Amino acid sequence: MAEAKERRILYENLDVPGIHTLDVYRKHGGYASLEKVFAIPPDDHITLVKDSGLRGRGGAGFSTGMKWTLMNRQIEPRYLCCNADESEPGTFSNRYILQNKPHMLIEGIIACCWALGIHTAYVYCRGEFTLAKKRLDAAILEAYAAGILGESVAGSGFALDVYTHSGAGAYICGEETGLIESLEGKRGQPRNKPPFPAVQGLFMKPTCVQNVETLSNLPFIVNNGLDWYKGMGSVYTDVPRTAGDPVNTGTKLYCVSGHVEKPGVYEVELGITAQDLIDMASGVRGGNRVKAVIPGGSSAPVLTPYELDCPLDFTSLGLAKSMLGSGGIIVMDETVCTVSALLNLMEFYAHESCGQCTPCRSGTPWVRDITKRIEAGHAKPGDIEQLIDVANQIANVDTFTWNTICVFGIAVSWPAVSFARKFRPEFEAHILNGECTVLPLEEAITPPEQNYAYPRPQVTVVQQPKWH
C-alpha cells in the first residue's frame, strides 16, 4: 500500500499572501462557480448536492443534500445559519478558512442559498475568534461592493444579504438551536425537537444549519461535477442499519493535537487510519508509542492502540462505537495519566453544561468528581462501576440513547465511559495505591477480549481514498 498524503483542496492555497482579499482570492480561481450555481435550477442542485454524498463535517455527518429536502421552502422568509462557531476541543480547522479563505465561505453560502431560495444569511462566529470574524466581515464588504452580495448576486437577480454575530464563548451555543436561541438574542440553550430547524428554526421560520467546512466543499462540487467528487473517500456495503450511511466523499480537513512532532490541519481523503494520520504528522513526539487517540474532538470516545488501524470516517467510527465529530484528533503518548486526561475532559463539561437538562445539570458535575477522587487516589472499589453507571444515566452507551434535550448528554457519557472501560486497569491502580498511577502501556490497557467496542463488524469496502 503507498504512503498516505494530503489532498489539498479546501485548503489549497491557503497561505498565499493576501488570499483573504478579493482580488487575490479571484486570481486563484475564487467566485468560478457563481456562473455554474445560477445556471443549475436549485431543486437540481439539490439533487447534486445529494448525490455528492457530501455529509456535513460538523459532528453528526447527516448527508447535507438530505437535510436540505427536509427543508420547508412553502413559508417565506428562509434563512441560513452558518455555524462557526467552532468550540469542540481538539478543533481548529475552520478558524483558517474564516481568517485565510472567508470568500470561500461565502461562495459556499452563495450557493446553498441559491438551492434553498433564501435570501438572508447569517454567520454565528465564536467569540473568541477576533481576526478571523475581522476577515470576514472585510470580506462581506467586498463582496457587496464588487456586486457579489446584494440585491443582484453576480448579476443574477437573486438577492442575498449575509450578517456576522459574535457568539459569547458558550460552548453549547454549537448546537443548533442553541445557536438559534442565542443569535435571537435569549439564552443559549437548545430547543426540543421536533420541530427540527427545516421546520421551524430562527425566528420561527425554516432554517438551514451548516457548519464552514460544509458550505466550503459546495463551490468546488459545482466546479469540478459529482464523478470527481465522489471518486474519493471511502465507501462500503453490508453496512448494518444501525451504524447508517455507508458513504463517505470527499476530504476532511483533520486537525491533528496532542502528542505528535507537528500537529496542525490536514486535509485528506475521508478514509485515511489512524495510524497513517500520526504517521502523517511525523509520528508521536520523542519516538514515544502511542497510549490513546481520541478521534473527533473531546466528546468522541477514545481508542486504544490496537484500534488505530480503524478508518477515520463516518461509518468506520460508528462501527467502533465512537465517531469522526468535528475531525479534531487528539493523540495521547505512553506519559498519560489516563484518568488525569478523563478529569480533564469532565472539568471542561461540567463548566459548559447549560443546566437546562436534570440528568445533565446534576450527572455531570458527579462525574466530574468520581473521577477527581479517583485521580487523587482517594476513591473506593465501586466507585469505577458508579461513574459509568452515572455517565450512562445520562446518556447510554450500549443503546445509544439520551436523558437530556440535546447530545450534550453524550458528550459526557462517551468518553467517560470509554476511558473508564478500556483503560480500566490504570483506573484501578488508582484506587489500589491511594494516588495517581502511570501504568507501563501494556498494563494500563483493557485486553481487546474484553473491550466492548472490539473488534468492530466486518463491511464490505467498494472504495478507499487513492493511496490504497
Contents of the next structure:
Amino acid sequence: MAEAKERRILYENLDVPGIHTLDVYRKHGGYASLEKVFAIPPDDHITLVKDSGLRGRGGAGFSTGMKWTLMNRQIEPRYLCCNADESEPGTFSNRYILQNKPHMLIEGIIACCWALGIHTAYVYCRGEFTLAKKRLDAAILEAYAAGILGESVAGSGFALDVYTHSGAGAYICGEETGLIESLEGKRGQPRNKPPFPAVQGLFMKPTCVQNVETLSNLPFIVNNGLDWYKGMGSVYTDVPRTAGDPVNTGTKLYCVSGHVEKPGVYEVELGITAQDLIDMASGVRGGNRVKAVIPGGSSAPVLTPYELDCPLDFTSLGLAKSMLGSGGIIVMDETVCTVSALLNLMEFYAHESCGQCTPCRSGTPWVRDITKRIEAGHAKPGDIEQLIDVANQIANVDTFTWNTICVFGIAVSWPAVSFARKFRPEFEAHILNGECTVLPLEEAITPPEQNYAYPRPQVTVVQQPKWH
Amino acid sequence: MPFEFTPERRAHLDDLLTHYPTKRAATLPALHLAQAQNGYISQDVMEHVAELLDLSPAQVQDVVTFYPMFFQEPVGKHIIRVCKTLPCMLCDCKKVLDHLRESLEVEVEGTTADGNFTLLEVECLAACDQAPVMMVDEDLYGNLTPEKIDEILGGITGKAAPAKAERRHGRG
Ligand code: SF4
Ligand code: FES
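Having seen the form predicted alone, could you now give me the structure of the form predicted in complex with the partner chain?
Next comes the full complex, this chain leading.
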C-alpha cells in the first residue's frame, strides 16, 4: 500500500503564528464560507449536510444532517450547544482547534445556526481548558467587533449570539444531556431519552448538541461543495444498513497517544488502517511490537495486533465489534500489562460514574475491584467470568442492550469485556501465578479464531482512501 | 466576615447573567468566580451565590459536590494536577507523581507545610500527546521529567505574586 499521508483540512495552517486571531485567520482564507452560507436556504443547507455524509465526530457517529432533520423548528427559541468538554481519555484534537483556530469553530457554529434557525449558541468548554477558553473568548469578542456575530451576522440580517460556559471537571458532562443539565446549573447527570434534545433540550427547548470537530467541518463543506467532500474517505457497497451508515466521508482528526515515537493529532481521510496510522506516528517506541490498540477513545473495545489491518472508520470498526468513537488511538507496546491497563481505565470509570443508575454506580467499582484482584494476584479461578458477567450486567456487549440512562454503561463494559476476552491468557497467568505476569506477545493474546470479534466479515470498499 | 463578591467580580457575574434565560444557569460560572476570589467554596460562598441566583443553598451545594474542580475545603496557594489516566500511565506518570510527593513532602490531596502547593491526581487532561502531563493552576505542562518539574515549581515559588498570596488558605 502506498504510504499514507496527512490530508490537512481542519488542521491546515494550525501552526501559523497568530492564526487564533481574526486578522491572520482571514488572511489564510478564514470566514470565506460567510459569503456562501446565507445564500443557501436553511432546508437546502440541511440537505447539503445530510448528503455530505458527515457523521458526528464526538463519539456516536450519527449522521449530522439526519440529526438536524429531527430538530423541531417550530418552537422558538432553539439552541446550539457546542460540546467542547473533550474528556474521553486519549482524545485531544479539540483542544488544538480551540487554542489555535477558534475562529474556525465560530465559522462552523454560524453555518449550523443558520441551517437550524438558532440565534443562541453555547460552547461548553472543559473547565481545565484555560488557554483554549481564553483564546475562544477573545475570538468571540473579535467576531462581535467585526460584525461576524451579533445583530446581523456579516450583514445578513441573521442574529446570532455565542457564549462560552466552563465545566468543572466532570467527564459525564460530555454526554449530551449531561452537558445540558450542567449548562442549566445543575449536576451533570444525563437525562432519560426520549424526549431527545432535538425536541426538548436546553431550557426545555429544541437543542442541537454538536462536537467541535463536527462543526468545524461545516465551513469546508459549504465552501468546497458536496463532491469535494464526498471524494474523501471510504464508502462500502455491501454492508447492510444495520451495521451503520456505510458512508465514511471526509477526514478525521486521529489522536495518537501512548507508545508511539511521535504522538500527536494526524488528520487523515477516514479509512486509514491502524497499522498505517501507527507508521505515520513513526512506529512504536524503541522498535517494540504493538500489543494492544484502543481505537476510539478509552470506551472503545481494544484491538489486538491481528486487527491492525482494520480501517479506522465508522463502518469497519463497527464490523470489528469496536468503534471509532472520538478517534483517540491509544497504542500499547509489548511491555504493557493488559490487566494493569484495564485497571487504570476501570478506576477512571468508577470515578466518573454519575451515580444515577444502580448497575453503573455499583457495577463499575465492582468491575474495578475484580480487575484489581486479578492484577495483584489475589484472584481465584472464575474471576474472569465474573468480571465479564458483571460488566455485561451494566451493559451487555453481545446483545448491545443496557438498562442504564446513558451510554456510559457500555463505555465501561466494552473495554472490560474486550480486554478480558482478547487478552485472556494474560489474565489467567495473573491468577495462576498469584502476581503480575506480563506474557510474551504471542502468548498473551487469545488466538483470533477463538476471539469473539472474529471472523470479521469481508466487505468491499469502493472508494479506497487516496493518499495524495 | 461573610463572603461577598468584589465589585468587579459582581459586575462580571451580572454580565454573565444576561447570557442565560434563567439565573440558575449561571451557577457554574458564579462558582468559578467565587473560587477564584476565595480559594475554595465555603458555606458562606454557597449561601451568597444561592442568594444572588435565587436558589436555595442546598441547590448550590448539590452542584458543588458534583464537580471535582470545586474545592470544599481550603487548599494551597497553587494547585498541581497530575494526570494519571491510561496514556499518561503508559508514559510513566507515576514517576512524576513520586517526584512531586518526595520533593514537596506531600501526599496526594494534601497541601505542603508552607501552604504553597496542593497536590492532586486527576483524570485525562486531554493533552495525552504530551504525556506525562500536569497542570499548575491554569498552565499545562507536558513531556515532564523530574528536572523539568523542579524548574517549573522553582519558577512559581520564586515569583509568588502578592495578589495570589491573598488567597492563601493552607492547611499547614
Ligand atoms: S449510566 Fe452511569 S453515568 Fe450514565 S446516567 Fe447512569 S449512572 Fe450516570
Ligand atoms: S491521559 Fe493524561 S492527558 Fe490524557
